[in-house]
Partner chain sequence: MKRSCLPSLVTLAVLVFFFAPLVMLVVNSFNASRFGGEWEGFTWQWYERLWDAEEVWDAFSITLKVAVVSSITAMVLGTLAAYALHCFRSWLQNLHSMLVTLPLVMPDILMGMSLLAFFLALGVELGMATIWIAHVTFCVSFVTMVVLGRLQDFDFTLLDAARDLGASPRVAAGKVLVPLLLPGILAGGLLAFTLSIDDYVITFFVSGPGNTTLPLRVASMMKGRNLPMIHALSTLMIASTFLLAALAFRLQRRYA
Amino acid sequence: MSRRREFLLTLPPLAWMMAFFAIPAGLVILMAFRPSDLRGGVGEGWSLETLKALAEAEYLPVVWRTVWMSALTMVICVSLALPMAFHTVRVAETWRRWLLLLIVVPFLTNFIIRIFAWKTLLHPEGTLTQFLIRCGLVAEDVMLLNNAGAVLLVLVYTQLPFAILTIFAAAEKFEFHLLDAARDLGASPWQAFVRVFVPGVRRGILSACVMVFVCSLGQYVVPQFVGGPTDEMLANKITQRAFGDRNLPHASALAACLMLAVLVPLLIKAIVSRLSEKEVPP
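Please render the chain's structure by itself; use the form predicted on its own.
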């Protein structure tokens, strides 16, 4: 009876995932093996030419740019989120609520509006650019917009709250008296943080890494609005092939590669989590 109840409880979300994720993803993968129609759309029969075209020199820099920019965003976000989560957990309850509120506030604003706000700030006539020029920190002809640095900056801004909240959830369960014990044994505050706290929240760090990396891989709006022509990421190429060129098989092949890039980190996280559980003594 309990198994039947579990099955009935699992059936609605399973059906939802099958109808709106698994089946559409399967159709996208199948479409990648179809030839393109010159009139726009999908041709008859099956072909591997679309997949072979992905090895062209046009796509390799885009794929590399997508991977390294997502990886660098992940490293920066986790590096900033670790001390932020550490101090947020240790402050008084009143201050903790205010800090969490400040972290969550950006989610109350539309994502597009936030990106446009950064575009305005980084514009040559924007407030941030003019402030840096007046302080003598940058040259008057500097261009803070439409480059890889602007894309990386806004990616970190959009993904940082996810990293902080994920590590914060793990830090709440950490036994902070272990830090006091490490200090009593002669460890410095930095050594206690690196050797005791960081390993203690490693699952939260791993989850934050996967979340930030996966979300950054599929970014389209950020490079579209604050990046230049040479700062396109894989999602931008998919949009161009689907709407500009109307080459649906080609867009599907790129989308399948992106799905593979998303699933690999999730699979690695699942394997590492399983191994960590086996290492924990009963």
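Throughout, rigid core stands for the largest set of C-alpha atoms superposing within 1.5 Å between the two forms. Residue numbers count along the first chain shown, from 1. Keep in mind it's a predicted model, so treat the numbers as computed, not measured. Compared with the form predicted together with the partner chain:
Put the two forms on the same core and the Cα of residue 260 is off by less than 2 Å between the two forms.
With the core held fixed, residue 14 shows a CA shift of 2 Å or greater between the two forms.
Since the structure above is the form predicted on its own, I would like to see how the form predicted together with the partner chain looks, so please show that one next.
The following holds one chain only.
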């Protein structure tokens, strides 16, 4: 009876995810082993040609840039999110509600609109560029848009609320008396923060790191709209292969690479959290 009930309850969501998530993902991986024909369609038979083509020099800098940009975004986001979460947890209840609302609003604002907002600010005739020129901080002919800096800035802008909310969730459970104890024992505020608070929320930090890194890896809208032609990330190449040259096997092979790149940090996180569970004091 219970077995049948379990089956009936599980079937609809399981079947849906199987059909529209697992099978399509498997299809992409299979497609990476098909050759592409000259007209850009999917060729007959099976081959390793497409995978071999990935080793081309063209892709290596793109992969490197993708990893590098995501790592940089991760570091900046987490180092801003830590003090912010720290502050948000410690202010009075009413203030905290307001702060959380203010963190959530940019997070929920439409993604495309946030990118558009930065595009207009960084535009040569945009407010920020004009402001910086008037302050004498940058040269008249400065180009703030279409470079790696702009991509990094907007990546941080879109991922930062994620990092803050994740670390905030961990900081809420932190015993703040420990900080007072550290201060009583002679630690400076900085020492107390780095040696008591940071280790205390390390799980939150780890989750935030993995979250931001993984989400940045697959970005393609940000480089497309605010980056230049030399700032493309892996996902941009995938869209070009899929839509530009209609070369699905090639796009699939790149997508399979991206899948691997996403799974590695997740595995690391799973292993680290399993290890830290073991070392919990008795």
